[in-house]
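One chain is shown next in structure tokens, namely the form predicted alone.
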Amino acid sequence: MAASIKKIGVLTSGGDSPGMNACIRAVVRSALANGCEAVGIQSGYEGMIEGLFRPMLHHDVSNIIQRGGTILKTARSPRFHQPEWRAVAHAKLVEAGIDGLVVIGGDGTFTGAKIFGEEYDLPIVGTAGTIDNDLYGTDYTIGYDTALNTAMEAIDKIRDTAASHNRLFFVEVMGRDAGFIAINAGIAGGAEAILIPESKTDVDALIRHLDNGHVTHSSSIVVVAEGDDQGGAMEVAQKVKEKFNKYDTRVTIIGHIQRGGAPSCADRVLATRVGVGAVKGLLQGERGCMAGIQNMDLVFTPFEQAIKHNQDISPAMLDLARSLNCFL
């Protein structure tokens, strides 16, 4: 089966993340090095339905490893949830001669790949492209390191203006379901408090924490993951101000800037390793799984496990934040 794969398609789906282009590059060049054709599928699963395919050679992926975003574009595809449209997508792949897929994305991407691969007995291997770092089966996901450093740099800059005006800032970082960015950027940025989705936030406890001398006279930062159970930074700040208006309070939402920019060295290397690994896996008979890196080794995790067993924040990191008195 594996030896019969001659043409490998690659797509990016869901939210973009820095390093996706590095992964595309690795997939294309690895496929070509192994005697396969490489095909870029534009706009994710929606592009598959529309037959938006482009043959890719070495020069097509030159000078992209340092670029953020994705040259293949990405889109969410409600149509791909429907069997009749997946049938259309499969017919397009057959017509183009594509007999193996590498999909770059997160939970939604892998859920679609799992269903599609099982329906049509199609070899598919995924790579984890998401800034949230919450997929089981890999130590880090493509884009997480870059997004984390973007958030940390923003917190550093916000602290400068906070110190100049003696203000308390609530800074919202991305993380609808996972607090990896918040807890690591909060620790690295010297936050006075860190609020994450994995832990219930007690606003009264936060106020007591701030009132017990943890707000300095020069500057103070509370990092809030967007998925915190009390709401984002705007909501949390408002709830705090209603009961605790002792300090001049401001809110900054870093937002989608965390998804952009040139990928870090760590993200480029990770994306390259898993991109090459995905092609290697396909040619060796792997299917219905995600290529990831654990303890520096390439591993393959079934889509079902990667999706259902989301990676948890290390207890050691939570203990570290508690030791610094910045995690409630």
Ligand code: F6P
Second form
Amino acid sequence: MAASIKKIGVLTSGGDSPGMNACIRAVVRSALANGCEAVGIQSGYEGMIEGLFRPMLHHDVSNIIQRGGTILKTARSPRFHQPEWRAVAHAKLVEAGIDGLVVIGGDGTFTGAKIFGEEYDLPIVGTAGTIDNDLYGTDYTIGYDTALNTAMEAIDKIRDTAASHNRLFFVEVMGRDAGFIAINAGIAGGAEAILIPESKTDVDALIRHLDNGHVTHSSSIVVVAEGDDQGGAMEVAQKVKEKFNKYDTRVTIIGHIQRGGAPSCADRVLATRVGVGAVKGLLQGERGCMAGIQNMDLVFTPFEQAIKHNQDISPAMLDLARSLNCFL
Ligand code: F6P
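Okay, that's the form predicted alone, but what's the structure of the form predicted in complex with 6-O-phosphono-beta-D-fructofuranose?
All chains and molecules follow, beginning with the one already shown.
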């Protein structure tokens, strides 16, 4: 019975995101406050297979809420896709007496958790730790706000040099196959165009937009989501340059800088809320689901829905970008 959970394991898996440490801290402290033991599982599902467990006490999570990355380390585990390795992982959990799990990660993490939880009738609750903001069932994912601000600050800096040289910049941001970082950082950074996977990119129309006199000031910035259908910033810049040579052009790929750094206040609070919420959920019998925040409330969404019903960029955001005559 879920109500009898006594030892809660916590792990981070997939790409790290700023705020994961705040979530680990919240899970550990609320598990202890509820009379449970807390165990840190190192390196995600890989560490579970290897039995890399360590008891976590109050002070083990001191001085981490402000730190990016994850003190538990993270990994993507091809072995965990195979039933025989999941059996090894389960045996390690049983041996250690871990009877409930909180997994912090993205869709790959939840896919593994869903299969594993059902296979071994194990209570697992997830929290959304990814900069991509691409999970259904939570308004924001842990790390997204920090990554957005990092991307926006980078765009601001690029704007300075772009304006000094009258240059056209293509700036690539992360997000895998989602355009949340691109559209929000693009709007906040005053981009002239934003290319996102959610809307089909027409390179000729983009060239007309850049050439039509609408872009009259001394710098132009095109924010390109890495998952855009025309490719990343390098590919799009190349395609534009082949037909349109009016501007001196440069490409910047912001890359993994977006994954690091101290989490923003919003990410720390979100991570803390869902970390505490995940433990509360486990102890109240929730399982096979993600703890998220929607409209300020804690909600539990089955893993299957969180993964498959990808969150959409709202029509209001698309309208906002178009109202600014920002090419989408
Ligand atoms: O899912 C987070 C993310 O940073 C994506 O935005 C990006 O596509 C991917 O991970 C990069 O993965 P890796 O760190 O393995 O290169």
